[in-house]
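Just one chain is shown here, as structure tokens, and it is the form predicted alone.
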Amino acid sequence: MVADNQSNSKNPDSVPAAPSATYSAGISPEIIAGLHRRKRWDRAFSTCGFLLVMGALSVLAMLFGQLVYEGGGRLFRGHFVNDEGFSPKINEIAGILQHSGDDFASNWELAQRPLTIANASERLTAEELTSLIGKKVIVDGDVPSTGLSEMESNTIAASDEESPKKYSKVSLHGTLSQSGGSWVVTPSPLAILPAEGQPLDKSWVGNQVAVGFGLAKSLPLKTKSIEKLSFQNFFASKPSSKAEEAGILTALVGSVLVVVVTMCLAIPLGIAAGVWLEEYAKKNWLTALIEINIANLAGVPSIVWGLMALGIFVYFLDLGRSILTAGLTLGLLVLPIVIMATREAIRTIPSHIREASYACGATKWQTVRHHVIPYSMGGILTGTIIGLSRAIGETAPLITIGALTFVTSLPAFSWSNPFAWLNSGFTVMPIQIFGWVSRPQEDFRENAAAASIVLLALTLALNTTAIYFRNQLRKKIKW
């Protein structure tokens, strides 16, 4: 081989020799082999290894991807109520309240929002609907209650004024006009009589209000009652039996309170309990069949903590079927996992650092609370925070417990009584997203869907917070 070299050396036009064949003359063809068949195994696991996390990132991309098609419309969408909390009746029509010259106890109008028309192309050939387009027309048909914007149609019919006549429950006189395959009518203002003992001034101007009228049907419209509505959003709204009025917030607010007494439970209990396991109790049979239990309790489905609980804080503590008894129950679901959360955060501390706290002359507590524990704590949120991220999405053991799938009210809170809440009924995100996908209708699945949508963006900021904590308290860490 020497010879070889020297002759390349002085030949520089010649060409080495491959890798393969200087291999060879060291190193057996069968070793060469295997280390090609190595190779290409390797190459064969990490491709494969890249496809499933590929796949499996477009699975949950296509999952969430349906959750916000079917709902996401449906967290910016809302409807009207009045002072009360309560959605016009049927019999009122809704609009905003238009004013015209000085005098107040005169010249009010009701401006109402466009009505998509059903059936119009049944009723009419797409040549007459299309000359019909910016035209004043009268509609006959279903008028729709307050708060929808669909109107089933009988007829409709060119009108040769600009304004109605007359009103009626059964017709709807306006504009004509097609928007994307629908076609669209802006109602004409409805001149409107203020009701006895209601003065209006010019602070109602332009405001949304819902309109009671009485049985004269000759304009102006003569009413019996005008109120100012406001507008409800879906996180403000409170679960309806009508879908489009049907919100979240007696379920988010439970969630909330819920989690919060799980927190009180779960946190102070667990992260003792991990602390004595591993810096001061003695390592016998005790400790380890503690620690064995510990590890199966983490393991138990959810639905044997809800009969427990059932059993013990329902039937005999007399704690009922309210909000603190939701919180132990999730609170001893999620202790365990926060137990071993702070252990394994424990053990990662080098024993360097207890030594030399101790040589300094430091007690066991001392250096517990400012070495051990300072030093954990990044571990000990994430571990305790992925815990409670479990425990807002369970379902199981608070239906077992007697949560309800319909709460209209929230929970009871006063100054003199702070913790009055404790011993409200409630129910939770899960379980209002249960019970609207358990309806028949269709409308009540995009609320499910955007609930869903909720829930998981309040996972998601929990393991973020985790995640921002950890990294804070890390950057702390001097060793």
Second form
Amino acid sequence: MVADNQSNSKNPDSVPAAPSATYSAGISPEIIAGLHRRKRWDRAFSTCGFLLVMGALSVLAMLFGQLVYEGGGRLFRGHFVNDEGFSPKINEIAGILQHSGDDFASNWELAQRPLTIANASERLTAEELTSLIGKKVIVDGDVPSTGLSEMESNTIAASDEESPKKYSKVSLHGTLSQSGGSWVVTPSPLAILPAEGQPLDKSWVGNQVAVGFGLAKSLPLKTKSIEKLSFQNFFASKPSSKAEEAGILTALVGSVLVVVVTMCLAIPLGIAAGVWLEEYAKKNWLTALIEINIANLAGVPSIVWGLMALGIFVYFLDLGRSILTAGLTLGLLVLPIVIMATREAIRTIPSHIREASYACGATKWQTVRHHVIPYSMGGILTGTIIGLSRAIGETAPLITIGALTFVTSLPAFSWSNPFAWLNSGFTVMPIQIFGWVSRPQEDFRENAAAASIVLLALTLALNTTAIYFRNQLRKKIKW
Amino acid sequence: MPITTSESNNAESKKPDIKVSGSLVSMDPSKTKADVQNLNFWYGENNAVKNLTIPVADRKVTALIGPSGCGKSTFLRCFNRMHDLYPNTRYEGQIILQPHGLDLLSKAVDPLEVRMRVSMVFQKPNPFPKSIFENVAYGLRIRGVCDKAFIAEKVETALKGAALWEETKNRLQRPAFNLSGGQQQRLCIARALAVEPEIVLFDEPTSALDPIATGKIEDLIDVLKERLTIVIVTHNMQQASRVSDYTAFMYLGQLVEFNETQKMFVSPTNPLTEQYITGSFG
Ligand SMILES: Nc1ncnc2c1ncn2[C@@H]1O[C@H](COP(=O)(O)OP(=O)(O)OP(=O)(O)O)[C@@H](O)[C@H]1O
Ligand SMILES: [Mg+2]
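Could the form predicted together with its partner chain be shown next, to go alongside the form predicted alone?
Once more the chain from above appears, this time first in line as the rest of the complex follows.
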């Protein structure tokens, strides 16, 4: 209790101390009572405000926590793919290639990933399962295809064989263990015999491989092919109909490219327009009208921009449902924000600095170029980046102009035609998230949450950059 | 408060009451640098400078004094066409720059040319948020001078001319806003000098400074007038009497009295001037 009070009094933002202040002897009790009465509002508001802010913060923490809880794990998981970027096929087994001895023609083994047995406790009692820990078992049930790590079982039984003699797609030989409350079977390594003409060398040992095999089911398994696999995480994976294999590569690249186009349009035009309106334009009813309408434009719902862009860029100018169209659309959307930021920043430059420049004999352009733009760059940058982080999160106008939700190929790039990517179809992060959320499978929710975290991080990074640059520029300017 | 109102009301309604004695100096035309003739200036409808005629003597200091709001700054800023930067302003009359007879206020004259020949030092020190060196070099840079050695030499000369060289020669690349207020004001003077103007305008250059910094700038003005023509606005009667050769007293946009400073401060002809100089109003 005491400690609590102390920490409270140290914190200037918290509730001010109760009116225990000492008053001089001569002061009348009525005045003191009045003072107490007046201070009551201070105390009341201070408490309310504190609770309000804390409440808001905890709601925020809950929201973010939920997002991170739901999607955080997905960011670090991935799946294995072959050189062409495909995951192992149905008739392939993936695992780690192992070898013992010096004879490279034989003694190859394949160690598979441990599988969680989803319904182990429905099949056997806890005591029976516990008695099997560390023992060899046979689990009956469909062995899941590569990538999934959970198996439904029909039976679990102790196996008398030390090592399996046969391979079957409907049963699994392995060792039972318990980890974190769930039952896990670590499959026994499968002996495999590389096909004739399939060169295998030591460097593959310890790597993830996909082994293709024929009909033979007695071990060692005669392989048709062995392919090296590599790990591909969430960021590097393209969309897929399997949640575990779907990633945000195309959406991330799409977002970045669209924002690049947006920047190329909005920043130069916005700064130019802002400077012209502020420094060059005569102040009359026309410019006043323009000024009002720029503020209005910044408030136009983004879907309306999308519709206008659809009419102009897609149908009239025939630019297609491309990155260029998307960039131009978002560029228009961000333009008023950049213009307003520029004007605000310019207005903070004191007139005596401007007059100093003119008094030196500078032309308007020189004044703008040497003073107005450099001194307002901090503010312009901040506004611009806030505009861009809005652009990165925009969904509606891009759906209107026909962004795709399932894009498996990256925009092509070649040096002979370095701007070809402008014309390719695209998807962006928010649309990818939307696509995943609207899928019926539960697993895609996790992907959507993970992608949202990435989007949030991206926005946060942009804003941090803005703040950093602004502070850096502010340090150099003082009047 | 009521006193001020009645006074200005009086002045407005009974304009003939302000006896304008005008210029008491007949100046040899060859000794003037600029001739202000019947200058009127309007901010929109507000006639802030009325029918002013003053000779500005070559390589002398002309002081403008008068109560706040009487149009001293407005008048001063006509010399370098500063009012052109703002809408709704209008000049009438002439300021003839000698010896070539260029009318500074003529529409045909480029204000840029005017500002290249007439420099200005403002009331509040207003260095650019750039380095000390760049501040002084700015006037040269915008004129397209690129020769580094030449610029460095001019910067040094200007800083020496503004009595700032010794204090800044080791920190020329440091930001100008780290200088003290007085140093900043001398830097602004150096900036005005670097382009070798013919006239330098000072608008209350010491009103933001302490007495020591003020003294330095007054000494500087004394030295500068050997090469330049100076017009200075000041609220400080001692300053006017110390630094200036001629003084113009303005009231409500009009010239009340113009005379050699010595004569004006010893024996003002207009009672209004006397009241102002002795401090009984303003
Ligand atoms: N930008 C402006 N627009 C309209 N009127 C102005 C403007 N600047 C000044 N005025 C008016 O013009 C008159 C003269 O102003 P000015 O600034 O020249 O006075 P001043 O003599 O320099 O006063 P101070 O000694 O206080 O600097 C004043 O009545 C003022 O209100
Ligand atoms: Mg003034």
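Here, rigid core means the biggest group of C-alpha atoms that superpose within 1.5 Å across both forms. Residue numbers count along the first chain shown, from 1. Computed from a predicted model, the values in this text were never measured in an experiment.
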- Core-aligned CA displacement of residue 35 at least 2 Å between these two forms: yes
- Item | Shift of residue 50 between these two forms at or above 2 Å (CA, core fit) | yes
